[in-house]
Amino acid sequence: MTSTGSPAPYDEIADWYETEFLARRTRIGLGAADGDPLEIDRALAELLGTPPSDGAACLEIGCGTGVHAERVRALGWTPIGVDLSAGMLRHSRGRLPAARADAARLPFADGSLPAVLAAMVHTDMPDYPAVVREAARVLRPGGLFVHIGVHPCFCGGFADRGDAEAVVIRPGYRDGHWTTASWSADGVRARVGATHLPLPALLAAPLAAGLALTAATEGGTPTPSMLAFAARRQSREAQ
């Protein structure tokens, strides 16, 4: 788990997550291998984008494996990471530095960092608007808050995207839960659970952690698979 909770779930997956997840998700379309089908990378190109000094610091919440800081580097960010999970960090070694750290509670000065990233883990965190107010709380004025993560509309419990020309919605969506129910037993989620939270909850988020939204993105087809925005700490000037 990468916030307040425990981390025992993801510890108990962590070696199955770095040796056959991930392979498993390239060799059946789900990497970068063929071509981001979710939407990941252009999702990172367009909201993170290129930081406003060479090698600025991009702070990764639930950072996990680090399977994102290649693509964080390439656009010229330099990434750091925090988990909860020491098994899960244990493979984040030589993909950017991190520390076990709670996501709630980070490590790191008031108004301290350029940019947080969260790419992939909301569901992971019982309590994501307390994670995104601690995440507004490091950044400095001007500074960039990236969420990617799978769309509250079309994956979770009431979703059956067995068929992946007719994913299938029942009902579920308005109630914010946490279930192991997916429509793959081979995934993460019916191993670790997930939490939900509604489209305008998740939107509410960074609003109410003081954030301006700036821009969103869509992935995935036939029917979207990721929900991708970013906001941003306002300058005192505005405040």
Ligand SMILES: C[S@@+](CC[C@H](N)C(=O)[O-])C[C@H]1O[C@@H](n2cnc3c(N)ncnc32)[C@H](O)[C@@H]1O
The other form holds:
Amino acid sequence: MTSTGSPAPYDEIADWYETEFLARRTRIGLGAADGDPLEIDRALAELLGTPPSDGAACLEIGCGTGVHAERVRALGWTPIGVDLSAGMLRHSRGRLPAARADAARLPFADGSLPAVLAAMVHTDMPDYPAVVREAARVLRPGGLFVHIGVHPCFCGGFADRGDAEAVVIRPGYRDGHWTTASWSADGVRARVGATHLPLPALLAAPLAAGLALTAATEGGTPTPSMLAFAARRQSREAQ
Ligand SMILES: C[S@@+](CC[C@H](N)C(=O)[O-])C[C@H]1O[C@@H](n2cnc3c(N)ncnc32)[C@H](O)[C@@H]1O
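Given the form predicted alone, corresponding form predicted in complex with the named molecule:
Whole complex next, starting from this chain.
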């Protein structure tokens, strides 16, 4: 149940997500790299990098089943998480300490964290700009925000990825919208729906939150299916 008392959309699909969807996302090719077809792990290593001090905390908002925790820990960070779905968090036990909380109202003090990670969540958060503002609030000056998400230009209800060799883009990209329409009846979008933010709206979110973009990368083939960026809260000297 959410803080408002209603069930979280992912509660119903948590078991499927853990046992079937994640196995597919990590093993079956939407792209090139074996075991990392969307190149999420590579983006995480490149953009999150090593912590400013050994074991510094990295908060993952929408951590789900905690699938990224091991990779975050291997980089030297201490992963912690929040998620709205008790069903997803049930699978995260033993992977990272995590609490049920809304990413738009984080239970952390202003300026208290060195890093916040949002991995494969922005399409599940209808007001993602507000979530990024909240992430910026809890970041220390100089703290790092890492976004990894489905590519807004090549994934969505308007994008047909049914042919492994080609992506067909239909009208709809320029409208921010929520939809369950998908090229696949067997994915997350068809089950719980997804919000679409065109690229300029996505990039405006960290800028409006006072974060400075520092790096970006894409992953997946034949056309990128993942877009990621890093942004820093300005240090006190730079403000
Ligand atoms: C596609 S899953 C991604 C989970 C994980 N990060 C991964 O990469 O597998 C999206 C997650 O975001 C969570 N979520 C959606 N809205 C949220 C919010 N407002 N606050 C916290 N978690 C949220 C969902 O419950 C779900 O676990």
